[in-house]
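The chain below stands alone and is given in C-alpha cells; this is the form predicted alone.
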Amino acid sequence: MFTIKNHLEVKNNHLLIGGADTTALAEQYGTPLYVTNETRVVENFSAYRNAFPKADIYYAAKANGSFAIMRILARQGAGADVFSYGELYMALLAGIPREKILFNGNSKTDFELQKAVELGVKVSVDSKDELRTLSEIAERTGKAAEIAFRVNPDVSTPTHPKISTGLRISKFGIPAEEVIDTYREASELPGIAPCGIHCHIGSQILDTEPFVEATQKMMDLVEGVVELGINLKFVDMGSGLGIPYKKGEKTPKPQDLANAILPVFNDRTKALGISPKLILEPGRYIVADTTLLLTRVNTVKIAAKNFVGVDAGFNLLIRPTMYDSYHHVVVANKASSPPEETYTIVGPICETGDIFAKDRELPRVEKGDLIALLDTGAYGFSMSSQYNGRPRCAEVLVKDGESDVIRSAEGIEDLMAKQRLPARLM
C-alpha cells in the first residue's frame, strides 16, 4: 500500500479513501458518487484550531453544505458563516450554537434580517440601506441586533477574478473610506448594537501577504471605530487559504497564515488596549480534499482527442466549467498502472463546456473503469444542480474503512417534486 494524495491511499491497484475501497463503494452505492472522509474533516479543523488556539474557527458553510459535515464540525467547537436562512437552519440544526454564528451576505431579504434578530445570530451588514433596515425591524421586535460591518479593504488577491471579493469593485462590503462614518451612524440608531469588523479578500489564495495587507487595512479601521467609543468584541478576517489541487503545488498551511497575520493583529490590539476576539472563516480548506466524485465510464471516443465519456456531468462538479480549475483525475480501479495514453474527461452534459480534465496522462482507460475526481469537497454537490434531468447523485461518508450514505441519491421522481401543471393543461 502507499499513499497517492492525503488521506488517500492505494491498495491492489486500487484507490481507497479513508480506508474504504472506492471500487467497492462504487459498486455498492452506484456512481456518480461523491465520498467524503470524516477523519480528514477533522484533521482539516484541527490544523486551524491549533493555529489559532484564541480564535474562534468559524466555518463557511457554503463550501459543502451537508448536514452530517456540519454536525461533524459542530462536535469540534466550530462556529459558521452562513449566507442565507437555510444554511443558518441547518447550522443550528447541527448543533452550532447562535451566539458562534455570523450572518453574511450582500442581500439579505428582510425576512432573513427578522429571523437572525429573533434568533439573536450576529449580523454582517453589507450597505447602509441594510442596516436601516434591521434597525427598523430591531425595533419593532423589542430586539437588539448584534451587528458587524463587512469592509471592502480594497486588497487584490492572485486568485480567478469570480472568487476575488475584497477588490474594489466587489459587490461585497462598505468601502474602507466610508465604515468609520458608517459606524457612526449605526451607533445613534434604535436597535442596533455594532459589535464587530468583517472582511473577506477571496478564495483559494496561495500566498500570505494579501492577509496581511488586508489585516494592516482593518486594524487600521478598527483603530478608528474604537476612537468612536464603540466595543469590538471581535474582529473577523474571514479565510481565503487555498489549497494544492495541482500535483505537488506549494501552498501555505494554517500555521504559515497564523505566523503571518497574528503578529499585526496581536501588536495592533494591544497598542489599541483593546482584546477582541479574532474570527476565522475557513471553507475550502476544511472540506475541499476531503472528498471525491466517483463516476463510471460510459464511452471512450478517438477523435480530435481521446475523450473518456462519463456519467458524471457539471450538473454535479461546475468548478471546470465555471472556473477552468483543475481537478487530479485518478483511474480507480488502476490506480498504480503506469500511463499509456492522453485523455480528456468529458460528461454527458448538452454542452460544449462539460469538460473535467483535459489532456491527462492515464492508464488505458476502457468503458466500465472508475474515475476519480479529488478534492471536490468545496464547492462541488453544494453547485450541483438537475440541469439536463438528471438527478443529483447521493454522498457518503467514510470512516476507518466503513462508509454511511449521508444523501440519497434523487430518483426521477425528484425532477417533477415541485412541478404543477395548471388546470388547463390537464
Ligand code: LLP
Second form
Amino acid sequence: MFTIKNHLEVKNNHLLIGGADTTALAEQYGTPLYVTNETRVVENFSAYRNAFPKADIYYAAKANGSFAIMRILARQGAGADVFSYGELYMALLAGIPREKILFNGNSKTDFELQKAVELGVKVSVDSKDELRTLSEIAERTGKAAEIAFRVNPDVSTPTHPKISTGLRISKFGIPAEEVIDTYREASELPGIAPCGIHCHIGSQILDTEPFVEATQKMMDLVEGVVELGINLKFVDMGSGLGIPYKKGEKTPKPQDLANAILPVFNDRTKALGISPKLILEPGRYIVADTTLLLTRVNTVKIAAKNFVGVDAGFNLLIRPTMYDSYHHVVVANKASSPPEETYTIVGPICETGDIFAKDRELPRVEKGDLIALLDTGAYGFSMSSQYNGRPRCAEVLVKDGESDVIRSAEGIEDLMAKQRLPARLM
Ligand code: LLP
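Having seen the form predicted alone, please provide the structure of the form predicted together with this ligand.
And the full complex, kicking off with our chain again.
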C-alpha cells in the first residue's frame, strides 16, 4: 500500500479512498460517481480551526452543498456563508446555528432579504438599494437586521479572471472609497444594525500576499467605521485559499495564511482598542481534495489524439471547461501501473470543450477501465446540470472502508420531473 496524493492510497493496483476500493464502489453504485472521504473533510476543517483558534470558520456552502457534508461540518462547529435562500435553508437544516450564518450575495431578491431578517441571520449588504430594502423589511417586521457591508477592496489576485472577485471592476461589493459614507447612512436608517465588515478577493489563490494586502485595506476601513462610533463585532475576510491540484505543487496552508494575516489583524485591532471576531469563509480548502469523480471508459479512439471517452461530461464537472482547470487523473484499476501512452480524457457531451484532461501520461487505457478525477469536491457536483439530457450521478460518502449513498443518482424521470405540456400539445 502507498499513498498517491494526500489521503488517497493504492493497494493491489487499485485506487482507495477512505479505505474503500474505488473499483468496488464503481461496481456497487455504478458510474459516474462522486465519492467523498468523510475523514478528510474533518481533517481539512480542523486544519483551519487549529490555524485560527479564535476565529469563526463559516463554510462556503456553494463549494459543495451536499447535505451530509454540511452536517459533518455543522458537527465540527462550522458556521456557513450562504449565497441564496436555498443554501440558507440547507445550512439551518444541517444544524448550523443561525448566529453563525452570513447571507452573502450581490443581487438578492426581496424574498431572500425578508427570509434572512425573519430567520435572524446576518446579511452582507452589497449595495445601497439592498440596504434600503432591508431597512423597510426590518421596520415592517419589527426585527432589526444585523448587517455587514461587502467591500470591494480593489486587490488584484493571481488566479483565473473568472474567479477573481475583489478587482475594482468586479460586480461584488461597495467601492472602498464609498464604504464609510455607506456605514454612515446605515447607522441612520431604522431597523439596521451595522455590526460587521466583509470582503472576499477571489478563489484558488496560491500566494498569501493578496490576503495581507486585503487585510491591511480592510483594517484601514475598520478604523474609519470605528470613528463613526459603530461597534464592529466581526471582520469577515472571506476566503480564497487555493489547493495543489497538480501533484507536488507547493501551496500555502491555513497555518501559512494565519501567519501572514493574523499579525496585521491583531496589531490593528489592538491599536484601535477593539476586539471584533475574525470570520473566514473557506469552501475549496475544506472539500476539494476530499472527493473523486469516478467515470468509466466507454471508448478509446486513436485519432489526432488518443481520446479516452468516459461516461461523465462537463454536466458533472464543469471546472476544466469553464476555467481550464487541472484535475489530476488516475486510472483507478491500474493505479500503480507505469505510464505508457499520452491520452486526452473527454466526456460524452456534444461540445468540443467537453475535455477533462489534455495529454496525460497514463498506463494503457482500454474500454471498461475506471478513471478517477481527483480533487473534485469543490465546485464539482454543486455546479452540475442536466445538459444534453443527462441525469446527475450519485454521491457516496466513505469512512473507514464503509460507504453510504448521500445522494441517489437521478433517472430519466428527473429530466421530466418539472416539465409540463400545455393542453394544446397533448
Ligand atoms: N466567500 C465568498 C463570498 C465567495 O464568493 C466564495 C467563493 C467563498 C467564500 C469561497 O471561496 P473558496 O474558499 O472556495 O475559494 N466555481 C469556481 C470558484 C468560485 C468561487 C466563488 N466564490 C471554481 O470552480 O474554481
